[in-house]
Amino acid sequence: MITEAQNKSTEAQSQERLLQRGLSLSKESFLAEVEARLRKALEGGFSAPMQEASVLLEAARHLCLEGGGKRVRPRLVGMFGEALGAPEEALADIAVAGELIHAASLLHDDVVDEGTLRRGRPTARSLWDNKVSVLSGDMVLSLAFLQVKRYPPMITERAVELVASMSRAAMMEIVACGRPEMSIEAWWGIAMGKTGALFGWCGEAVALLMNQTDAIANLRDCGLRLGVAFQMADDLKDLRGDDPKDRFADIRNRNPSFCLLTASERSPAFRQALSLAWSKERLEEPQIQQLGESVLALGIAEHTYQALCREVDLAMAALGPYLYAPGGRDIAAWGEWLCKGLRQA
């Protein structure tokens, strides 16, 4: 007999599919190249008397090669620049360096998070400590820049900046920890330097690199926007139990998710419920289910995904013309599955 457990996990993978059907847009040959680069930027190599430092490395590999990672940036960096005609050579450079951002941004999260998985597997810090999680998002940063450093100047200084701001939002996210009363606004604020950032700088890096400086706020508004609605996406799959191993997982790690700081805005009664379970040292898990449960009964799922959709919508306008280049159709389309995805969940 088909538990209603399994059933959800089905339906769940279901929905990963048809999102993963969205995104497979992107040729497949550049994913390819891509994936080989990331494998060669992390090969790397010391000398007889650093060999000890090779852990670093293989850290790394652990997560940017072994993860399981979606490789939505890369695929992004693709579809942008088949907008804007850009040659695939320097376009793979571009996607390497993003999902190394990405991957050290990983690195240095589990650390600040006291994370003990990552999709699915031990984080880097479980296997080796802290010091070489932190050491080695350090080093795939570094990598990261040798990317694009026979790029126009702009596309690394720029990369600077997106890093900087990561580490700000990151610092905002810390703060949030644990506090019911933090502002909707404050919430997109983090969405917009984390995520956003990093699928903004996706799109800008590609309009630099032709020098198409008419397309730089098309392509980055485009990319933050779509940035804050996959945030938004993953806040409403831990709300409805896509994952049910860890459904409430926001609760439970005290995360003011775009759900929980709603539902917090729309009933007092609920924000003071759960700023005393976030007081206590300990939360139990009948009581993460039923704040889950008050969430959903507010129709806050609801709420999420027409916000979600807004924001793909808002997403799509900011590309103006190049909406109807080739690749642009492809962001659509993604954002379209994105939508009538989480919908059909």
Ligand code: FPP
The other form holds:
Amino acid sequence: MITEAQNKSTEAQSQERLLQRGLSLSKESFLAEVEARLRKALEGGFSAPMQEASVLLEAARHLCLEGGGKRVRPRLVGMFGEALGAPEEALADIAVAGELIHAASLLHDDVVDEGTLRRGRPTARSLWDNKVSVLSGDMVLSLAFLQVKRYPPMITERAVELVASMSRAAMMEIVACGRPEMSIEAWWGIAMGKTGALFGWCGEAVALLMNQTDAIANLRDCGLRLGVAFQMADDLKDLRGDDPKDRFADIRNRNPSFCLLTASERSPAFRQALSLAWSKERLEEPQIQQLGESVLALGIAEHTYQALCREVDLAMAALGPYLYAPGGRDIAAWGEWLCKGLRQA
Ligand code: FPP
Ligand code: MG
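Please show me the structure of the same protein in the form predicted together with ligand FPP, now that we have looked at it in the form predicted alone.
Next comes the full complex, and the chain you just saw is listed first.
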């Protein structure tokens, strides 16, 4: 007889296999090459009078090389690249740039959020300080641009515009803090700017590299939507308590997540309760748990799961003819994995 625990472990194994399959094109060799180039970029030395600056790269290495990142953006670049038959050499540089932009945004985000832990480890700002974290982020960002400077200039231009989108979205998020009356449309804008825009750039940069202007919109829009789905998944994991130690962090941190905004839209009573809680200086733990349970009772987990799967479907539709190319099929498998991993038990 198969026990529930065995069932769960089989499910986990099949998810893992799907992940492997979904990302097979970003073969181990490609990811290893990306890793080596990331290391090279972040190990650049400084000449004697600039030794003080070496701490900036040390902080970047702490986050980016030793932090166990999933390398989602490089993997996406690999898949988009396979869909267009792009050469691995140039693709690896785009993948590195994507990961460095992500790392820079996290070094800044931890300052904005006053975060103490990132990927389960102390943030750069808590090991060093805010100044180091901000300046390290600036340094990493410039390394990202340098990584792609020998390719078509539009790749860098779009990366610069991307940083503007990400900064705008980060500011919108600061303004949204503690406001359950924010619209879901505004949530969408933040998710697209914060996460979708970089996923979208990963696709766009590959199309620009290959000079396939007809593919730009397909790959960019697919990335944008996958980024939004990824952000929704994050919100749903918080609601379901995938990290039981920090369940309902969005309520605790006054973050109007997709789940909380949907609950507020569905139930005026919930919105009022959340407004009241967030208007107080201190949030008590039992109140947080009670609010979280109310969101669950409103059926928001299932609603978010459905919205996420819809977003993944739209991402696949955006790929157009590239969905049927080898890399396109891998992207579809990855999207499927993202949904499957969040299906209610
Ligand atoms: C982490 O996600 C943060 C981001 C995805 C982007 C943050 C963007 C900026 C700080 C703007 C500056 C951008 C650059 C490129 C320098 P999260 O905030 O949803 O998750 P977390 O804080 O809980 O990890
Ligand atoms: Mg944040």
